[in-house]
Amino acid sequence: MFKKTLLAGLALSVAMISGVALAQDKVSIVYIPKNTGNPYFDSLVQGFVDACAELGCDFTTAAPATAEATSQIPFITAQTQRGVDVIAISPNSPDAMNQVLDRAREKGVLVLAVNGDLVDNYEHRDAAILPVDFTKTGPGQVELLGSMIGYEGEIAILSATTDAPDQNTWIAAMENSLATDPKYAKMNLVAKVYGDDEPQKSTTEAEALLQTYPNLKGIISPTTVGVAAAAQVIQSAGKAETVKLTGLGTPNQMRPFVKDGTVQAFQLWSPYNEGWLAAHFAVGLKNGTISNEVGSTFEVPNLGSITIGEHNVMNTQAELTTFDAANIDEFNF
């Protein structure tokens, strides 16, 4: 008798020993957005959230107000005082954080990039969540406003940041498709602007290529920002068949302008499962249950299976999601 209660004593020794030690193991993740007031980023936070409903992570997310090279610097000094295990951040510049996320590293804290990558100094962090093959994203938008114009005429740019790297990448991108591909030789980009991320600027800028380019037949704007405020803009001058528009933007921010004709198609990609993937990789990694190592696989539920590619890279699906009249009412968010 005495030997079984010992043994059940020092059970429930173990046992709560064993449940402090798994309290002090919660992994912490905080997410750090481009900026406040960007609908597309509610829903790759509520993939966080999700999933750290299910695995048990602390999440908590924090965002300066504008977009700037060098705004989310105070944010990451923050979060690595306050002793985060993972930090996870969409950067508004490929290099202007590198130091402190470094600094932010030296002390143990997992740096991923999510949405758009630290391009060409994948070294400051420890990997990247992209949504799809950022190389496929400027060729894509690129046919698709040529389906639209038939392939002639000229087209301009409404990007967000001049430092946004991830919408530079896909902008190298797209002036290369028009360069070298002789579909698009009769296509002539004219002009490049930047709204950064902010719907007056945005609109102001979109306003101005109309009138500057009186002969313009079409916009793209990658970025959920500048397309919805490009739609605005040439829904209110009555434009909608003289200019196309095409970029990339959420189906709810979008519907009413594909609806009334305004626009006829745009891309994007599931947000949400960004932060639902991010979510399963850093706990998986904090808790060693994933090999943050190029080539390795992991299962995430909703997703299946995840390859690790060059740079630590990984995407949540293979191409982008074309989203006009036909398939819009299909998705929310």
Partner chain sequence: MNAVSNLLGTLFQRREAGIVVMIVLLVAAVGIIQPRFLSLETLRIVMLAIPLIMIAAMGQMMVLVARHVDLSIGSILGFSAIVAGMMFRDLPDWPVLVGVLVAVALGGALGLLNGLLVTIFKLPSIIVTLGTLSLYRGFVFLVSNSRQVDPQFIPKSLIQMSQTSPFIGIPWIVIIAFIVALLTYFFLDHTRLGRQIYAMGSNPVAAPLRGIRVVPVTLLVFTISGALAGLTGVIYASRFGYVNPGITGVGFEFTVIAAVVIGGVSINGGVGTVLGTVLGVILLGTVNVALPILGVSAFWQDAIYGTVIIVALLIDRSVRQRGIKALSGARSNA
The other form holds:
Amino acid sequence: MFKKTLLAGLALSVAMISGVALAQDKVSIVYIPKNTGNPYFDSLVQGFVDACAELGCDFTTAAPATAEATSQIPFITAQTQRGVDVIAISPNSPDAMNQVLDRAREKGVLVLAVNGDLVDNYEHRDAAILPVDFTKTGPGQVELLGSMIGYEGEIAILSATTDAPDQNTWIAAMENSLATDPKYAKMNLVAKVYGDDEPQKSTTEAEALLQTYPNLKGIISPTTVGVAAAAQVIQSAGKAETVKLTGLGTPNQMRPFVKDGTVQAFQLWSPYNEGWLAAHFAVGLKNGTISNEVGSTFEVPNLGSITIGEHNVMNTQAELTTFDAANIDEFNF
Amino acid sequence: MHANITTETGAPLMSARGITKQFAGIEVLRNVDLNLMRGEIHALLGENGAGKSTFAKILAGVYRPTRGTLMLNGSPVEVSSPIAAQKLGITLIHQEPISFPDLSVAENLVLGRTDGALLGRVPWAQMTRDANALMDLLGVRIDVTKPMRGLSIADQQMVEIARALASDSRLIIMDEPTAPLTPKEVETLFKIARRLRDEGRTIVFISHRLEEVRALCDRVTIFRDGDKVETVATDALTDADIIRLMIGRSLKEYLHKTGSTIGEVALKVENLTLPGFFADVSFEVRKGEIVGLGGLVGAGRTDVARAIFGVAPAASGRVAVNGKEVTISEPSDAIALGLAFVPEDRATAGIFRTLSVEQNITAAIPKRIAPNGVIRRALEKALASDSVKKLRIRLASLRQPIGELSGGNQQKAILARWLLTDPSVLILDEPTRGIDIGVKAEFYDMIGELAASGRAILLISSELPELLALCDRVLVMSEGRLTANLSRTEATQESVMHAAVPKTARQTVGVAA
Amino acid sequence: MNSTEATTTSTVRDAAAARPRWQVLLIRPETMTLALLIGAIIVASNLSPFFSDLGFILESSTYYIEYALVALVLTLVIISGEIDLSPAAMMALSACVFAWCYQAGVPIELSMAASLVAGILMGLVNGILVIRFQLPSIIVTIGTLTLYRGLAQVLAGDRSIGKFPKWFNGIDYRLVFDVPVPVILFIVASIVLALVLGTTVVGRQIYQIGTSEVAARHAGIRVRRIKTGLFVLMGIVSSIAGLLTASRLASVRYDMATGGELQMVLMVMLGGTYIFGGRGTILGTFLASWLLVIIATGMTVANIAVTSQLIVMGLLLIVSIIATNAIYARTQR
Amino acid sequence: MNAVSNLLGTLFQRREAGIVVMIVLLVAAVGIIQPRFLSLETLRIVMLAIPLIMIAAMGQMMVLVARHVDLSIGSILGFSAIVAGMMFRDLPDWPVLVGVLVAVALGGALGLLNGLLVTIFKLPSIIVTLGTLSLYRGFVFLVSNSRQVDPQFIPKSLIQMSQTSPFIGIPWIVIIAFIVALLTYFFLDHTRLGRQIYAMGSNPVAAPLRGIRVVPVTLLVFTISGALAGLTGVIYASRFGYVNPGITGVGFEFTVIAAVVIGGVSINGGVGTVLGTVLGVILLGTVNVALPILGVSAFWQDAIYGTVIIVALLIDRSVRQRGIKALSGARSNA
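Let's see the other form, the form predicted in complex with its partner chain, since the form predicted on its own is already up.
Entire complex below, previous chain first.
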């Protein structure tokens, strides 16, 4: 009975295989998101899929169940074993995968960091595709919030984890702008709190902010989970008039709050374009039409000219996209 | 004496016809026919394992008979479960009170009553009132709103009895209800039992104490080895008759004590105290001597043995082995000093049920079978098979799980385990409980031989004849204290019982006995 | 109910016949595990052409071998009638202690020693709570698993600590006769523990304790000492596994080995160790560890979604206990 | 004098009193450090923090009283929430109530499956539910195709359950949670079936001898626990406004077990009150809210949970020991 059940289970699994053998002539790309069930990456995957349909490359995606530091490792090994040409990955950790990525590269696999980089471990990947120049994100957010609150009053930041590298880059830039730009002289950053990208913790932290700082005028939450949780908190506390919120969020997640006025505007970029660019870059590199040199440029349909910057980083767009009631319905991701 | 029924006149309330019960193919009850009359108190007597408790459980629906029928008021009935029994008006008061320790006394009284819907409301106030009324009736002072957990065993037993009263049963079966009770409580119980009988209810009373049976019961049925031997009016038999019927031959025939020379003090215990269990216990056991330890269940005998052996060490007091004062905080310390302990509860404290006989026998001698930590199989096998031969343990293979052996052979294996440690002091706690008559005799012989070989033996037993026949001296405990130290000549049924019953209520013994 | 059992057996006239030897050998949980292992290898090879490559399987096995190493000791704990659900958290905390010490400037050798000491202490805390305070181990270790993981988080925050010396990193890439060092370690530990359990007095006593703790105490077996020792051994082996993981990842985070306890319990259960104690073998756990490696690796390389992996793991756990229970119930009589 | 000390004695013996004291001390301590904590707003936040835990805790408490444990409630919660969310998304015309009922029914079904495994195969519930914890989470990913249900699809009326209030500012979900607690109280304390659950947990061997049908009662207990976890799933959607297969309900079982154990429910079965559980949930909720207000790093949260579970176990044991002492004392006095 034991045996039977298991064999049945395995037989069931046979039915679920997504592709057995990979064609030799086409460039094969695999994309490993942070975790499964994360809507942000669904849109990014779509970019890959569409680009590969156009370019004629093979594309698969495989994701671990949790966004824990080590969970992507078996996937990298397995994909290397499958003999893929390109591994694109949104890393869960800036350093835990160094060795396994090196091993993949030794076997001739092109490793691309997508949407997040291996900060300070650049030598363990070939290139990185990031949505925007991350030095511009922080000031952009400060300016957006400033415009909402008349450049005056107490503000706070609700971030992801204390160690999230991208968020920390942005926050540092925000602090720098607030300190140096006289335009923001009357904006006073009173707190930085961290919701760990968990809905429950983010909610409690946002509630505590409203509670602890009764004169709070605005919150910046540069993370999709955080900004949604903060919007929910402001909505249920009925403080949309007094506390302004902005941050980085996905249109689908934020749509109800923009529609009911809880949030006037927030920003993000197009994850779709990241997939689109990554696929074009990878195929071009494999075909020899693009060279992975700092400073070299190439053309990508719909995106225009892309330049490879310092640390082999390239961006899909120059500025953040701002979403508000006027344009939010044009986006679906 | 209200001996109003001595013969079977009229229709019986309950008749058993050809009741046979098998467990895993083994007959523990054979073809039992028995009539229980209205308005009688009917004693079931027999040794442990004779089948009386099994029979009681069949009456109460705990077990279903393998063959045979039960007739209630002349028509056959299926007593398929305890609930079914309850619906038929049959209540069993278990040997060990079965209660729900976290629930209140009042709740314990009504729980499982079959009337009322499952989602019906619990009438708390009514329940408490009724429970108090019952307690008054029984003359016990128990706070019925408190959980059962805090009650003494005796009080728990009284609650059980109260439950039987409350359930308004026609047939009440009491399985050794008096074991934990004080004589005063026994007296109350008897009063109530008589009143119930006079109301026309039937009571089945299981006890080991002949004097209680004489004081209370109208008729007795004697079981032996799964057979019903006889049902007669209590007055028609003498104690000697009853004992003969229970064990199949007279006591003298199977209890024999070989003389041994008594030597120096092997085990000396002074002022041993464990608050709540026993206090100020002092005695000594000499080489070659068999010292009995008698008393009622719960008197603290087993606790003293466990304390000496280090299972649950005493809080204060001194123990000396072979003249040297020692500290024993764990059984392993005791074993190193040459002590051995055959515990009362063989199933949980004695055997390793699923492990081989061989492993069971060699469990206490790790150093001998594995001088450098690695077990020498051949040596182990030799030691074990030697013991099997010596003690005549009946088995199919040394590798057989010990659980497959009969109780007597299991007990022999446990004894074999301890003999391999070559102990100078052996503590035997109810060594013959639940063992076949035939094997029992073998045990008595062995105990005698062990003493003759110069070992000191402390024998705890609830069976008076066993104590009287085997021991050189009999100690008696009551309420956690040593109340008598009787020489072989002083020790009689009466003197031991006299010392065993609690002092606080001694004056009432005459009524009970 | 025990008293009725005693009455039952007391009247057994003659001992029942022993079971034939071949039956005893064949109807064993380990036989099932072996059959499953062979089946899994066949199915996995058919699922993906990339699977049947010993080097790849060995490399992939290093991701699970740390758990398998702990599972070996957990087998002893479960045979002795207890359970420990905290080893994954102990791995994380001891590794965090190591990394924290190293970062604070303690020489790496001493940091490793500190990690071992932490492991011993954690095991001791478990042991004391279970043995001295007589609390049920299953719930105690649920408490300490939360506590240890929490302390790891307090100690390391959510940073990843790395930058260990080169010689420390990448133990999984050091090969002895083409076999990664951790795998060698696992095999050696299996042999040693199998010998301890099968041929020594301590091993024998672990079975006896698990069969009946009361009887073991009465037979003079030092139950408390052995059980405490086993809990401490869990701490030590968890610490070693934590260091292996740290070496493999070249970095340490508090969320290392998250969810590992389920995998460890699964390995032990799948190997036919009886959940109520007293039965089980190291061989079973050894085979089950490889079974798990094969299943997980096979599914990952065949690109089977994590969804099915979770379902298969859950089903395997339940089915394996049912099967083991059934087998033991058969031989019990 | 004696009467007063007796009263105090019984008060302190009651576990509930101890928790109330702890809550008061906690609130006072936090209030001294951060006076803003003592406000109506805090009360509202605490109130919002507890319904999720409370509803699931009622089910878990019942399971623990019956001498079992259910580790799979987080996954059951996730499954019910995702299915309800998908119904809201794909069948927007259907009444919200249908989604709620489906979630509760599915939760009940998964709970029943736990119960069946425990009763039919006589397996320890902790291992069974450890297995189904993983199994059911797999189902969550499977039915949702690993896709989140976005906020735009969660019905407004459902979201408003955690924002609007029928009276004096108490949000609907809090009222629902207290209704569930009240119903549980009536069920466990005032029906025969409820008392049978206590009896079964208190002495599983005796239960069948007293006519308690252990198997159906056990199945019922697991089913209720599952159904309440299912209801919690819908409340989750209401509270957080979306359902994510990889996040919703993950690790929730430990929070709930911590709350229940703090509330004085014994893992040895038979002991525990609804009041104690409610207070345990409130204590845990207050701690959760107090930590960020005090500026304590969220990193401490797990360590505090773990400590609290162990301390609760030790307290439970010492209470039990006192009971045993009382027993042996009574015996020697008899």
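Residue numbers count along the first chain shown, from 1. Quick caveat, the model's predicted, so the values are computed rather than measured.
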Assign each C-alpha to whichever of the two rigid superpositions fits it better between the two forms, then state whether Lys201 and Asp324 land together.
yes
